[in-house]
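For reference, the chain that follows is the form predicted on its own, supplied as C-alpha cells.
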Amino acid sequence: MAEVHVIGQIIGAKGFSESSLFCKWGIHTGGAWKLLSGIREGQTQVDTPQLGDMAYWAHPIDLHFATKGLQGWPRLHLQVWSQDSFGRCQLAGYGFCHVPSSPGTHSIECVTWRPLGGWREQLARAFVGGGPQLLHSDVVYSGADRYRLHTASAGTVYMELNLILRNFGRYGVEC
C-alpha cells in the first residue's frame, strides 16, 4: 500500500482576542486510510504571550498512514481554546486544513472562526464567558451545513508539516 508520513509541529497562534490559548487537534481521513503509527488527536499546552500576541506551542505531530487511494486525503481539524485566570475554558475558534499532497516542507496558516449565536449568547460571552459551540464538530470540515452558521473570524494557527510519500507509483496511486 502507498504510505504517507506527516512529521511536523503546530507552531502557535496569532490574532485571537483572548490570551492564554491552547489547541485541540485531530486528523480525519477517509475509509481507505489506515493509521500505522502516531496518534489521531492531541492537545497543546496553554501559552500566555508575554511579548506580542503570538502564542507559541511547538507541539509535535508525527503520523504514518497507509492508503489504497487518494479519496479521503487527511485533513487537520483544529479547535483553539482560551483559559481564564479561574481555569475556565472557552472556545476561541474552529479551523481545518488539508494536509498537503506533495512531498517536502510546508508552512501552513489555518484561519479560524467561531460561531456567533444570538445577541443573548454574545452578551453572555462578553460578561460571563463561554459562548456557543458546535454540537457536531464534523460541520467544520464537511461544509454541508456550514453555510447556515453565523460566524466571526478568530485568528490564525501556524503549522509546519513535512511530508514523505512512499510507494505511490508502485501501487498505481497518482498524485
Contents of the next structure:
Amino acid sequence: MAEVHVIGQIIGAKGFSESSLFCKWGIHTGGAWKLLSGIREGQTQVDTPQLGDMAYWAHPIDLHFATKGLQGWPRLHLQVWSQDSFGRCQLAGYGFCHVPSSPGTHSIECVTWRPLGGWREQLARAFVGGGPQLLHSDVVYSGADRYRLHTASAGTVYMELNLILRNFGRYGVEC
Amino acid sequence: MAAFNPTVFLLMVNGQVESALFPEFDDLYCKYCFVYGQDWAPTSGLEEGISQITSKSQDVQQTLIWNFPIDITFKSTNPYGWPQIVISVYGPDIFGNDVVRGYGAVHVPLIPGRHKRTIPMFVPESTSRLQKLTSWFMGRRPEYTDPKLVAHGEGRQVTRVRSQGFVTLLLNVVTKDMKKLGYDTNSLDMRTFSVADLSEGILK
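Can you swap the form predicted on its own for the form predicted together with the partner chain?
Let's see the whole complex now, leading with the same chain.
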C-alpha cells in the first residue's frame, strides 16, 4: 500500500475584517484512504495580533495515510471564525484546498468566502453580528449544490504543508 | 558495510536561533526544546538549551541577536511525529520579574538543505481585565505549564493568545536512508514563503 505523510502547520490568516480569529479545520478523504496516525480535525487557538494584521495560529498538522487508489485525494477544509471580547463567535469565512500531490514543501494560500444573506441579514450582521452559516458544511469542499449560494469574498489562510510519499514509484505513479 | 536493508533513518539538524523581533520588549533570552513522536529518539546532541540575555540593537531594525547554536540528531522508523522545535522567549517586566514574552513552534524542515524560518511568537491572554491588571502588578503573567503544549494541536481551542513578535531560525538538515526505506521527500516545486513575506512592513 502506498503511504502519504502530511506534516506542517496552519500558519495564520490575513485579510479578514475582524481581528481575533480562530480556525476549525478538517481533512476529508475518499473511500480508498485510511488514516493510520494523526488527528483528522481540530480547532486552533484564538489569536489577537499586536503587530500588523495577520492572526497567527501555528497549528501543527501531522497525518499518516495509507491508500489503495488515487481517487479521493485528501482535501483540507477550513472555517475561520472571529471571537469578540464578549466571547461570541461569528463566522468569517469558509475555504478548502487540496493537499498537494507532490512530495516536498508547499506554501499554500487558501482563499475563503462567506455566505451573504438578503439585505436584512447583511444589515443585522453589521449592527448586531451573526450572519448566515451553512447547514451542511460539506458544501465547502464539494461542488454539488453551490449554484444556490450567493457569497462574499473573505480573507486568506496561509499554511505550510510538507508531503512525504512512500512506495508511489512501486505502483507506477508519477508525482 | 552494513545497512543494505536499513530499518531506521536518521535526521541531523544543526543551526542556530539567530535573532528575534519584539518591538515592545527588551533584554530577552530564549529556551528551545524538541517535541517528537513515539517512534523518534535523539541519538546525539542537546535536546534543550537556554540562551544568553540580549539587548536590542541601536539601529532602525531593533533586532535582538542570540546566535544560539542548535545541534541534534534523531533516529526513527516512521515520519509520523516529525520533530518540532519549540522556542519560548522570556524577559523582565517593569518590576524586574521574569515573564514570558512568547511561545512558538515549527517542524524541523523535511527536505535536506539550508532553511531560514521566521516563526510568530504568542502569549496566552488573561481572561478578564481584572486578571490582566492583577497579573501586571504581581508579575505572574499567564503562561503554559509545559511549553511543549505549543507543539500539539489538541486542547488549544479554548486558549486565547496574543501574537507579539517573531523569532528567526537558521537550520541545516541532513537525512540518511530515507530513500532506501522508500520515502520520497524531494520535489520540483520549491517555492516557499517565510512569515517575513507575509508581514511586510513590520519586518522591513
